[in-house]
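Only one chain is shown below, in structure tokens, and it's the form predicted on its own.
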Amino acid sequence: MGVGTMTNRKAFPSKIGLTAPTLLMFFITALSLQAGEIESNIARGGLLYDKWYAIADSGPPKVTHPSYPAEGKKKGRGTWRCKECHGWDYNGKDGAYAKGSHFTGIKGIRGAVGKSTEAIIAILKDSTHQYTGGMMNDDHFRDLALFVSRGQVDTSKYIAATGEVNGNQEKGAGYYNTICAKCHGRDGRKIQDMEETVGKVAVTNPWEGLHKIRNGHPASEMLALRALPVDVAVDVLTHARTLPVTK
């Protein structure tokens, strides 16, 4: 029986016109496609982290978030953005938001790296975060949780506390001019309704710049470079810091 079973197993691929190597490549390709699709989900989670109410169907609450600290300097719907408390560098009070107009004293989300999406979703819906009542649907919660668990990057590896970025400007120019410039212009000032130029964002808030290069900008056609190595995004950011800061 064992010999017959082994013979049947070896013969199976040929019966359907596939060799064993072909089947292996099929499964590898399928897994690669699945991984790529997860990357797109994570990128959308990054958009939700940025400004979830620009992605979800529901409008943002008009009141200040009930858990937003009284000593905080922001009011209204902006206090419902994940980044407003946890920062563009995901370090909250221990990162770039340790002081200034965005200080809240709230910790970051770095400790959630690797946690299950179920656990993260439960936190998003708890009495502190209060993302309930139809604010986001199940897909939104899943993608946001995926980003928190698997989409963060340790920005300290690429951006110093002073804001200096350690990428390769020459490589970044090549990436920027072939990927980004068609919409943003080679000088980063082509999109007139942007509040700030590409250069100004890169210089004044490189953590935000890196987040948006990797995940895109909510409710826009901006490409997300998440599927590419993070070094590519860092190089783009480094080049962007050489662009004009004024419109």
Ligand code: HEC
The other form holds:
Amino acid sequence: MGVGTMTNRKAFPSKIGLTAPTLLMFFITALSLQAGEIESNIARGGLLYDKWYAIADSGPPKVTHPSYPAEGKKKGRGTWRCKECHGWDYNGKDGAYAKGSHFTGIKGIRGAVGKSTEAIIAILKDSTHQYTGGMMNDDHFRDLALFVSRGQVDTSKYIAATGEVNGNQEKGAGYYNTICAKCHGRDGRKIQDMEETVGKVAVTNPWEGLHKIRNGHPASEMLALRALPVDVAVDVLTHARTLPVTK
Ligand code: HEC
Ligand code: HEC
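Next, give the form predicted together with the named molecule, keeping in mind that what was shown is the form predicted on its own.
Next comes the full complex, this chain leading.
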């Protein structure tokens, strides 16, 4: 494909006519460009899932989310983050948040994979969720819905309940050192503002690590690896788990 494309490119000005195969090629290219465009919307949806009020102009709500359970351990703005009720692994009470300080007893969002964006947006505006009154705009809702419908990873394929990750550490080191190290340093300690090192996040919460590698970190310079296969992100995560956990 690579060689063929190069040959075509050289021949383009003099030789190409609008034959049926040529039109088909244009059509296929246009389609794949469009798919790429959706990928970046899904990534933004992932950032909103992480912490929408770091991105939306409306700012964080001041009260605890009305559907956050009274017996839960959190309060205030953080209870409005999707991840707080549904988990970094999207499995809610059936995943990593089955116990501990983030337990809510609320189910995950895996059941909404493949649903229409309209149906998901309706859920976000319902009486349980109450993301209304201008908290987010139509683009935010669309991207969140795209993430929920088409952007979730079945984390159980890559991360065991114990937190063990099944990627290739050696390959991951290559990606990490050429992509992530620029900002985080080879040891994951370079950004002083971070509460935890990259290694600490990857070891203590690999599901959060995978989500951020795929989608980026809200309101920061961090890029999203979403356009690459999930395996690449899993390899990076596997390597990140070998990095120092102390600052
Ligand atoms: C304070 C807790 C809470 C927060 C925060 C929250 N949800 Fe929910 N969510 C729920 C509850 C409770 C349900 C289950 C409602 C039901 O079963 O009637 C639910 C259900 C869902 C469902 C349907 C899942 C299915 O299986 O069909 C989706 C999708 C969803 N939430 C997405 C989101 C997104 C996206 C966000 C962030 C913008 C979010 N939720 C934030 C509590 C929350
Ligand atoms: C262009 C710079 C940049 C690149 C490249 C980058 N990051 Fe980040 N990353 C950031 C910034 C900035 C933050 C937010 C730091 C803060 O909390 O102030 C961040 C946050 C994180 C966090 C979350 C830390 C937390 O406190 O929750 C993790 C984990 C992380 N990055 C891992 C990675 C990995 C792995 C890669 C490679 C795939 C990567 N980053 C690539 C800039 C970058």
